[in-house]
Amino acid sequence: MTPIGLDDIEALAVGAWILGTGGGGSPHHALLCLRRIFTKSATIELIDPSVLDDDDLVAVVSYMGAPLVIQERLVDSAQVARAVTLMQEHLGRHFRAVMALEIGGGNGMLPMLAAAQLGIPVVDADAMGRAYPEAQMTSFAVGDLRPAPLTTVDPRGIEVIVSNVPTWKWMERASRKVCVEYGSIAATCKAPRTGAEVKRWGIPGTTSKAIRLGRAVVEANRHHRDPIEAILTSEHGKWLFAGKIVEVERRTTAGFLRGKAVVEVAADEHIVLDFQNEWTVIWRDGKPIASTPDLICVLNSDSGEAIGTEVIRYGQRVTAIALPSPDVFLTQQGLENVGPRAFGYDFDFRSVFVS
């Protein structure tokens, strides 16, 4: 077990926001909660998935909904922990550890909040390697693991258990309806995973990766080096373009934040970025130049910090980069779950990392 300190949490907030690819919710409120928790001498430990016994039970947590709503309904560690204990009550079993559904954004920090409340360790893994908006967009779904049960908890004390669904897409449909009725935000504990399933289908090392990435940005800024170059070097990324935001269209509908941002990269040249919670496709002259599952990251050109789809605005100077996708999403089944056609686009994925 590796003890997690406040410096690690600060770095995690920066790195997870970058890996969020515009979504996952801002980590700011989760960071504030964790700072408060650490003043009470809380201990949080990170464990490698390999140390799990095959029959250990792991809780998979996330906030579900539209990132914009988190600006009004703040992150609550007790609410996250309750989603886990509700699942324990439903199963009649205790969890060995907790892990993130997605390492991206604030969701990458939720396991730390649950762990501090429940006194169990955090597994250094997730099921996306980034953030995605829908239930079937996970490595567990690619592996065709059981999608249920799922618990959802509302700040008003409403609790719903989805005990069984036939497919992952049905889990998305059912849980999204519940989430919308809550007000487009809910704390959730996803289908519990065994240690064997986490080791086979989880994406390992993503929490420590986010911490490492955040430290690279913090150190670059501290020593007046280029933070974006530090990100590209750390994660073998690719620079795409830089410019000024000149237009944003954004709406919350059906539990998602959807829209587009337009970037002026030259006096007569504009690039369009589509999003559904996260950045999905980049268009130049009506043609896609980058798309999911490559990680599209829009960063502050000066600080290197990520800019989420819920807070991007006119006048910001941004730089867009791409980071490589986890291999599990580059398979045929992976692309069916998270490729551009999974988001309704009529073109096939071509990675920016393939010349």
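This structure is a prediction, so every number in the text was calculated from the model and none was measured. Positions refer to the first chain, counted from 1. Only the largest set of C-alpha atoms that superpose within 1.5 Å between the two forms is called the rigid core. Compared with the form predicted in complex with its partner chain:
With the core held fixed, L32 shows a CA shift below 2 Å between the two forms.
Once the cores line up, the CA of L101 ends up less than 2 angstroms apart between the two forms. After superposing the rigid core, the C-alpha of R225 moves by less than 2 Å between the two forms.
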Contents of the next structure:
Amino acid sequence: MTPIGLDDIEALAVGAWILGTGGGGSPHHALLCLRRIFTKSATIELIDPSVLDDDDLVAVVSYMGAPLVIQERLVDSAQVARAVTLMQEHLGRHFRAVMALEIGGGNGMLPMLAAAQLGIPVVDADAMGRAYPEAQMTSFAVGDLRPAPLTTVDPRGIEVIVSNVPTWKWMERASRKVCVEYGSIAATCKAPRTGAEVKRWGIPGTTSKAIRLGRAVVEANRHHRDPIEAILTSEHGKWLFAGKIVEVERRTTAGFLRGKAVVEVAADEHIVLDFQNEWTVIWRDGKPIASTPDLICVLNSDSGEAIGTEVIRYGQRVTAIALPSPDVFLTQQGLENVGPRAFGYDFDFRSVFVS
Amino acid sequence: MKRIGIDVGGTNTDAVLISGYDVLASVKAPTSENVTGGILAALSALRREVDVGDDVEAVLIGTTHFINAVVQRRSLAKVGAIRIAAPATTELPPLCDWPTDLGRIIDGGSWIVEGGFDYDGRRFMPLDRAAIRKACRDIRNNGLAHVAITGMFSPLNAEDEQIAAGIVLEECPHASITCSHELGGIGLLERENAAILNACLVHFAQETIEAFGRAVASAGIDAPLFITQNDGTAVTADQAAARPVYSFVSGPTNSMRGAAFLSGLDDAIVIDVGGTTSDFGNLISGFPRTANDVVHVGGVRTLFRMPDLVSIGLGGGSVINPDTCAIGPTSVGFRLVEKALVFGGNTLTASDIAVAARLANMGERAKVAHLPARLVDGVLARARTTIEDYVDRTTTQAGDVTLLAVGGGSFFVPEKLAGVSRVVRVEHGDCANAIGAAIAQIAGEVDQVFQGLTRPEAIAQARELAEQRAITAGADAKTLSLVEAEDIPIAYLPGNALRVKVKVVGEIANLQRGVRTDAGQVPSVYA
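Next up, can you give the form predicted in complex with its partner chain of this protein, since the form predicted on its own came first?
Following is the full complex, with the preceding chain placed first.
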């Protein structure tokens, strides 16, 4: 059991944004909430999944919806906590702990908010190891775990429970409808997981990984060392290329932000980065050189901070690196859910970490 | 048509007189403690240079006074903040992300009431007018004179902010009111911060701008006063006094606009080399490219139109390290004339290197004759690679760019640079900021989410709205032109949601007559 301090939270915000692989929404508001919580007395504890009993129950929290709407509605820890207590009421059971659905972006910070409100620990694990756009793109879906129930909460006192669905795809469809009615944002508690399920299918150590990553960047900047080198060393990442953004194309299709960014890496040498909310594929001379589920992180070349697909723009100096995918997504089922074909590409995954 | 442009900086007050497209005179005077003195001194100097005449049509002033007030935490008033967004947002109340010292100075209390809208224009909650009225009574009892009002998604629907402003006006008739929708786009905290910053400066801005008016009048100039904005456009003195945050960085912006005017170029990278820093900016269609990211002002996170400038510690007064050839970032600043070697001082500055290399002529060259060629060449090489690097960072297109070099230290910019097709220098370049003020136009802007429209329809609708806003602000409808259009699809939202940003500009309505009679010459600013 590790106590979490404000230093860890500040580092988590930087690290979660990097693991967002271009999406996941900014951790800024969650960070502000946590700074305020820490000015009062707050105790947040991080526990390893291995300490869970098999029949413990773990809450999985996330905000679902449009990052743009969060910019106006702001993050609210009481709402996140309410999604969890609503689930407890629905189940008639109490949660032993809370965990993140996705460690990438603002959602990676949410378990900390719920934990501070509810006085239960945070499990050092998530179900993506990064950010992904859809409900079935999780390790729990790869494990074919039950997708329901799910609770959704709106600050006006609207609460909707999706009590049962046959598949993860149906969960995505049903909950997305509710979310749009709320105003395209909902605090949610996903299908509860048993301790056994978290130990078997959760991606362990991702919260401490995000904290470690963020700390590497913060420390490197503080001591005027290269933050990108620090990330690569800390997480066994692979440097892919550095260059300047010379073209950005965005469009919304079926509710997602899709597009590409072109990076000039040398005179007349261009690399194309595709995205669907998050970075999906890197192309060089028409051939894919990196793709999901490897984590593609596009960073500010100077500061090492992540650059989101919503804000990337002409002229930025960027460095792209890859971090290893969680093992669960390298299986046949894993690749079916989050490999290049799951994003509509007609090629098979080849990891940059396999020579 | 004659106009006077004035730049009130921290050190110098510059003034220029232009007629049509000719710069008749440009002068510098020291800025005074009370702004009036510096402006009077500059205008007197201008009169000594040239016959100003009695046909000046407008005086346009750019100033960094308001941003300096925030940075230095002085002349700021307490603000009452009303937010219309409950029951959402209550965990992050107004001022929650401000630096403690600044927050303490201006915190007059905050009230979060029910109301506001959603991204699609639907109502979030019914507006709680009674709660606003109650907040007003508290505001009155607390003796507050400035109120900032921020409603959820107000850039898309300003109705609740307007109703709240009406109530404040009834209950606190003497209070100044700043509504957030007039200042910023999507991002409640950042827009609210801009509104509160604005509200705390209104009193100081009114006093300062009135002082500007008195100074101009007592210099015997009878012409309307305009204040220039962050984006290089101008508004009437009254409007500017109500929105000081829009004048925060008019100095560097005016410099870029002045450079564009003097050179006749619309698209270029501009480098303004001063005494302490060099500012790099990207001139697009005669205007500085604006940042679409969050900007911090005096430690406060805000989001409104600001030019995208990069400032580095390279200037005429930069201190040189003789061992490493490193330049700056420390500078001797206005003490150059006592500290630099060429002036008999004992600090090696960038200007000494320039004199030794015969790039500049000041002080006594004999005093730098001993500098080894290795050092002089080393520093110049360092300056060259630094400038090349930042030009490349600033540019947004592939291919070589035109570089416009202005400012007192522009002799540092070499004639040939990697990535630069040509370096352009202009006469009066050291007063480019005052010239930029003199030529300012009126703008109208829109930043809004459109749904259920095709992309061309959304852009056309945004443009029409922007044109209406420009005309309301005092632009001549016949001279309006589009200078910026950007659209960003929004993830997750249904109905082809598109965020469209559009900006149009035009000439000041009662001034543009006669402009185009000028011998068929159509300079960049009117193109």
